[in-house]
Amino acid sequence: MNLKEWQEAFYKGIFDPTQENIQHACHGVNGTENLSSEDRLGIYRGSILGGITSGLTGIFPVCEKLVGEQYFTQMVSGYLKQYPSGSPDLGNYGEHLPAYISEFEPAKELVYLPDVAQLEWLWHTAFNATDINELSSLPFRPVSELAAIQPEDQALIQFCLNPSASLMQSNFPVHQIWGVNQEDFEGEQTVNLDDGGVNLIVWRSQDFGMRIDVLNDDELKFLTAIQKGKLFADIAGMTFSLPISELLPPYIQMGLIAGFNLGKQ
């Protein structure tokens, strides 16, 4: 075999250890005395796995809470198989893992997990979502720069949403699941699924708070306006239940919406 071929039977020794691709993965594996060369790549592959699910179980810990760990680590030794990484910082694996859980058939009656999954994968990239401060150039220029706009250009404004927000609506209170699942939550834990959908925003704020808040269907409307980048003057002739004028300054004065460019009409 040349390199690549066996780059990849190697992989396939790792993440798909059948008999036979444990057999081609471990032609360039050498035995000793003691290990034979497919009990040395049985030693890798529960390391390689183990570090994986480790690293997964720190980025969804409510999941893997609400399944239990055993349950966790059998679940997700399909989603590596299925969805190999392909960054080298562990941090940037997952993001597929709600789509999975969504097909992932004994997990079938826990109808809110997939959502819950995407709520931590949101917490999990806002929270090391790269400093507006730090960036050499920043996308979009400050709000501060507003009251220099021309009235004949106000129409072009395009708002920019601080760079760590997601977006995401779910049919179940996955927030409260979230919430009572913390380490430091005292209270009742007990959640209603009865009640309802919510729409979330999930962000980190310029002091590093982290954010999650619950927004109303126009919120929601006006946000996903934003981070569509529709011109100004197109959400303007949107319908909401509050004039623009109530909706726009508390989100620039909490610093959810960072900055604005102008666009072409």
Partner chain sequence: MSSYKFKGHEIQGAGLGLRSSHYQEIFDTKPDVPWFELLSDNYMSDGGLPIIRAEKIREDYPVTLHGVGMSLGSTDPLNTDYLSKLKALTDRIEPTYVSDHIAWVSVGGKYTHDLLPLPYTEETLHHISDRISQVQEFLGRKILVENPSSYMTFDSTDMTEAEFIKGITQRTDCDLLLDINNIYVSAVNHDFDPYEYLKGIPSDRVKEIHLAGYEKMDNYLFDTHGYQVHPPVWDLYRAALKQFGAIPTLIEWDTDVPSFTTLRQEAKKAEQQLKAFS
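Please give the corresponding structure for the form predicted in complex with its partner chain, as opposed to the form predicted on its own shown earlier.
What follows is just the one chain, with no partners and no other molecules.
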């Protein structure tokens, strides 16, 4: 077995520890009286799974709190087998955990758990998203240049959301579940699942303030259209309960709409 073959065998012996895979991974590994080669592979398995579980606990602390450490560890172990980590940065790992949880049979009764995981992932990505000031070239023009747009070009404006922003919809009050499980939460701990679904936007403002804002259906529709890059003319043709002249300015003011481009007709 050359080095590459052994490294592949080792990986399988860690993440898919069937007896055959373990034996293969232990090929050429020295065992001693106190520690067999399988024991030694087991030390690495514990270290690897422990490290990754700890990383994911950091990204999904509410999920871990809701299901408990043991259950979370078990879930992570299955997740790792199905969705290997493809980046040297452990902070990039976990994007597919919400999808995995939704298929994870033992978690079926916790119907809201995949959405809680999704909210935590969006929080994590917003926290680490590129700061607009750090971009060497902005992917859009700043809103301050809006005034310079000729009236005949206004229909072609495509507004752009802050790069940290993500929209999500849930059939459950996940923002409340998330909120009551924060360390600094004070108040009524109970969440009534019958409170129903919610539309959310998760983002980070210019002063590094992390935000989870609740949106009504109109606001979600409006911001989704913007996120999809629809032209202002098309958005103006959509029906909202408020006129666009009232919907738009607050988002620009708070920095959620961070810039614009001019699209093509």
